[in-house]
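Given as C-alpha cells, the chain that follows is alone and in the form predicted alone.
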Amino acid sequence: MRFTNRVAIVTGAGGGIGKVTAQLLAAQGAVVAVNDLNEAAAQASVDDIRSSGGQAFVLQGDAADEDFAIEAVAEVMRSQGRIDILVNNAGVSVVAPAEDFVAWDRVLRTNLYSQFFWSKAVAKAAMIPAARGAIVNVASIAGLAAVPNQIGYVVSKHGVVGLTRSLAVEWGRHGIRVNCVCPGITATDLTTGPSGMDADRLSARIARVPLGRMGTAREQAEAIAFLVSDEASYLSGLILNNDGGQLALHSGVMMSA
C-alpha cells in the first residue's frame, strides 16, 4: 500500500495503460481520479477499481482543454485537499504520409500540449505549495526515434520529452519529481484493437523486439508506478524506454541477421 494517503491523477485512463495505471495506483492506496473524454470508459475504470475495493472518482473531460484542466484540478483540491501524482496519458495517434497530414493541431493538443497544461495546474494548486509531487508523462519510443506515416505522434513525443526535462529541470528546486516512460509496442486495443494494426504489420513489429512479445498495460503501469512511488525518490528528468530491448536494436537490423 505504498500510495496510501495519496492523490492522483490518471488522464487518458478510460481504457488501456492509463486504465490499468489508476487501477494499479488504487490498487496500493492511492485515491485516483480518473480523467477521460469518455464519460462511459471513465466511469467503468472507476467501477472497476471501487469493485476491488479503492477510492476513485471521474475527471469526465478533454484533457486538450486548458480550461478544463485547471477547474478539473481545482475540483480534486476541493474534494481531496491534495494532488501528490500526476500521470499524464492522454494522447492520440493519426497515420498518414506527412505530405499529406491535416491533423497536426488535435494531435499537438492532446499529446503535448495537455501534459504542459495539466502539469502546470498542478504544480501551481497542489505541489509547489505542498513541496512535493511526482509527475509522470507518457511518450512513446515514437519519442526517441521516428516511425514512419505518423509525423504528428513522432513530433508530440518528442516535445513530451523535452518538456519532462524541461520541468525536472525547472521544479526540482519545488521538490517536484518529473520522469517519462516511453512504452514500446503494447497489448491495447491501439494496437490489437479493431482499429490496430492488420496482422502482418504486427508480426513485422513483434519479430523486432528482442525480447520477442509484446509488452502490457500491466507492464508500463508498473513503471509509471515505480517513478511515481517513494522507490524513486532521487529520480527526475529520467526518460524511461520501457520496449523490451527494442532501442537497443541497430535501425536497419533485423533479428535474423
Ligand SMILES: NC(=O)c1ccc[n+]([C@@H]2O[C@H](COP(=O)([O-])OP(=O)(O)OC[C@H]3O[C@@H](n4cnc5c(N)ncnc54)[C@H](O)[C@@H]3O)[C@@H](O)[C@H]2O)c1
Given for the second form:
Amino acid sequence: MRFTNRVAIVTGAGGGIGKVTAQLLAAQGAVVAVNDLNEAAAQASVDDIRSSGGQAFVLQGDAADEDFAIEAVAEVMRSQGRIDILVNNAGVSVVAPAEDFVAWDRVLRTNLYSQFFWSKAVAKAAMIPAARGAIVNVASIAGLAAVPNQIGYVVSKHGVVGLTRSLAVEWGRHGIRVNCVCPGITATDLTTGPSGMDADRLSARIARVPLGRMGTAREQAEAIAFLVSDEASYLSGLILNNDGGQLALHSGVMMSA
Ligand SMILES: NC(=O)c1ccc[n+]([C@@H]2O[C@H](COP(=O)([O-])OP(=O)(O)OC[C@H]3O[C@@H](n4cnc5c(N)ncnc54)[C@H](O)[C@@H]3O)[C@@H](O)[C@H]2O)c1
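Output the structure of the form predicted together with the ligand; the preceding block shows the form predicted alone.
Zooming out: every chain and molecule, the one shown earlier first.
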C-alpha cells in the first residue's frame, strides 16, 4: 500500500495505460481522480476501482482545456484537500505523411499543452504550497526518435521530454519531482483498437522490438507507479524508455539479421 493517504490525478484514464495506472495506484491505497474526455469510459474505470475496494471519482472533460484543468484541480482540492500525484497521460495520434499533415492544433494541445496546463494547475494549487509532489508525464519513444507518418505526434512527444526536464529543473526547489515515461509499442486501443494501427504497420513495429512483443498497459503502469512512489524519492528529470529494448537496436538492422 505505497499510496495510502495519497491523492492522485490521472488524465486519459478511461482506457489503456491511464486506466491501468489509475487501477494500480488505487489498489495501492491512493484516492484517484479519473479524467477522461469520454464520460462513460471514465465512469467504467471508477466502477472497476470501486468494485475492487479502491477509491476513485470521475473528472470528465477535455484535458487540453486549461480552464477545465484549473477548475478540476480546484474541485479535487475542495473534496480531498491535497494532490500528491499527477500522471499526465492523455494522448492522441494522427497518422499522415508530413506533406499532408494538418492536425497540429489537436495533437499539440492534447499531447503537450495539456501536460503543461495540468502540471501548472496542480503545482500552484497543491504541490508548491505542500512543498512536495510527484508528476509523471507520459511521452513515447517517439519523443526520443522519429516515427514516419506521425509528425505531430513525434514533435509533441519530443516537447513532453523538454517539458519534463524544464519542470524538474524549476520545481525541484519546491520538492516536486517530475519524470517521464516513454512507452514503446504497447497493446491498447491506440495500437490494436478499431482505429489503431493497420496490421502490417503493427507487425513491422513489433519485429523491431528486441523482446519480440508489444508491452502491456500494466508494464507501463508499473513504471509510472514506481516513479511517483517514495522508492523513487531522488529521481527527477528522468526520461525512462520502457520499450522492450527498441531504442537500443541499431537503426537499419532487422531482428532477423
Ligand atoms: N499504446 C502505445 O503503444 C503507446 C506508445 C507510446 C506512448 N503512448 C502514450 O501513452 C498514453 C496513453 O495511450 P494509450 O495507448 O493508453 O491510449 P488509449 O487511446 O488506449 O487511451 C487514451 C485515453 O485518453 C483519452 N483521451 C484522449 N484525448 C483526451 C483529452 N483531450 N482529454 C481527456 N482524455 C482524453 C481517451 O478517451 C482514452 O480513454 C498517450 O499519451 C500515448 O501517446 C502509447
